[in-house]
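The data below hold one chain only, encoded as structure tokens and taken in the form predicted alone.
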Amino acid sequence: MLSQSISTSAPGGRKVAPAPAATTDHFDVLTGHAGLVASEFIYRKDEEIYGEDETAEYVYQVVRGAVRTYKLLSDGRRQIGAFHLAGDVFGLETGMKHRLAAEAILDTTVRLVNRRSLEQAAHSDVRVARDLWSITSGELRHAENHMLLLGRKTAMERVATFLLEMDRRLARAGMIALPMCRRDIGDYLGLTLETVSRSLSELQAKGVLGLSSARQILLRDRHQLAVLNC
């Protein structure tokens, strides 16, 4: 029961090209209810999807590509809160404003649903309400784990935790193809670019991973990474 509206203008007046429909395991959260209308837009690499403190009018889902959500600190530093990959829902806020900004990491197709319509669907369809609760609780778990990572783990432990997360979410045929650059990784882990690169080089020297390129990583010893992650 998909009701889809394709437009050439994204929220905020951004001009983007329409994208073809796609399917992932979670699309029914945003489009499986007869009363919901979804639109798809392409955001170019590094293009803002929404800004911090903007009105949270829509809920978003990555169709293909990747998105980073982040906050700029008063001194200009950037703290990335999460990376959203294909199938992930983001921008679901408890208040009326977005707490973080969101940008496309690379050319990314995003599906949008009006937040008010989604909330109304949740009142009438227990499946929608259950799915939204699952998304919200998952984001809470991620925030708690991220807080622990930033507050208590060493640089090497943070990198190991990140690699295991990406292995779970991205690995294909034993290879992790990272959409984000090392500076993004550093801003997610609270580390400098140099520290991230040094940690990856140390893990490579120990035979824990192989680097076929800056963003292509082969995990050779997941057990050792798991030990570092404890």
The other form holds:
2 protein chains.
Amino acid sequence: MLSQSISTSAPGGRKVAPAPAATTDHFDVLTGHAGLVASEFIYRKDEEIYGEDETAEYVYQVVRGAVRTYKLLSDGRRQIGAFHLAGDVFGLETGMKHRLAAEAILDTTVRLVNRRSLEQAAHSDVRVARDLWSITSGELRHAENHMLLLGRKTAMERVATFLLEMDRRLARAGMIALPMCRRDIGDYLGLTLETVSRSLSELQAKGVLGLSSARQILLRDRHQLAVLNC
Amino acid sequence: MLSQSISTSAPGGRKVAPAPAATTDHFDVLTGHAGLVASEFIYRKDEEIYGEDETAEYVYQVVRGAVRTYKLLSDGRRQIGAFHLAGDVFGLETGMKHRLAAEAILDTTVRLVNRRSLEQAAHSDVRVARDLWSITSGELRHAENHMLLLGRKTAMERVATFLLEMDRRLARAGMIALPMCRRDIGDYLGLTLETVSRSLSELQAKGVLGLSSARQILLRDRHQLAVLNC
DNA sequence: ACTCCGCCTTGATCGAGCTCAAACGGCTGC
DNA sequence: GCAGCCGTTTGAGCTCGATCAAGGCGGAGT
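What would the structure be for the form predicted in complex with another copy of the chain, rather than the form predicted alone?
The complete assembly is shown below, putting the previous chain first.
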């Protein structure tokens, strides 16, 4: 089945969304400058956006939805490197290939721009070049923090750090509406889904958070989480 | 005691090395272009080069020796993010501050260049801008691979990956001469020094490697290591 | 040559998180 | 309204790597 309601042209065999087949409007977060052609696509839940080691033709920005990027070991063990939420850029590379695979966590709209035209813009506009570097640098900062988490934090500390990150990135009206399942969280934190579930239950029992449903979280005591976060 | 044999001027209160107080020669790996003033410094074993959250005034390149960059938790748990060996650039940031601390693993000579002058060069020369981005992107690639290691690999797999990385980066005449102690390796791999030691002993017992001394390693069966590395 | 000290190895035990298993709950489609 | 299913929770037992402990080894300094 197709990812989009109307199919027109397609990069990499995928189908183009109807309305803004080509716009000169934004990709603001990416470039801060116009002159680039951006298209919108919709990926369905669990659909692959690109694979590991696939040639990197496009750079992406999440419009609506959420994306996970990950690496796999040959036996199926998975490490999610990052979750990308509305506004986030992903898939930006300096080399030829994507170093992680990317999948939609739920039905997700992305804006994408040709990677070569972006590099061309960077060639003529130093501000674009600086923006590209800044995006990669931001990803590196996240990865460095995450290495500390994966290498040295306890399960409870990992979950606390995760909750504070999600609170910062997607809290609306004090509530966190998680787009991802427990397995995704586990594969992000280097834990099993059972350990994630147990940690959340323990935090709920202690009154640190409230779970109105499994994916609707209310943080009641951010200070306590921050202590766990070290 | 001072880090250098002769002291002259000093950035950040440190003492300048005698010979090349200012050269227009290289920092080749960094810029690929001249016009930048680079100084050389010597740091002694275990000396701090910069601290976490310290203002980033300089970008560094290892000339001789080795450097570890790391983050600490409040209780002293440490995660080493990377080892930087001869030729490697480190300390490059887009933000104001260093996100990891840096220490010399042993007596180490570094070349350093003012961060602002480097950014200025990037402003006028798009190739410099591209190089800076590439360096950060290379660090990100390493961090992404390391997240997979820290989140999902077993102790033996981590040690195997480490050995292959060091073989690639510093093998001379088929031998690996490790500059770092077992604790450093453990803090890099998210293990204890005892587990690192046990893993190496086991690999030696299996004939995969030979230890002429604790830090002199001969890889006898790279294929077996590659299998463990997945 | 000897001693000291830091680094490394090895052994014994412990425990945090994993694995295996079962039951629960909420959503979807009939 | 009901059945089935997927995601989640909870329980029980196990295992890998951590912790605690004791020696060994080799290089630096006297």
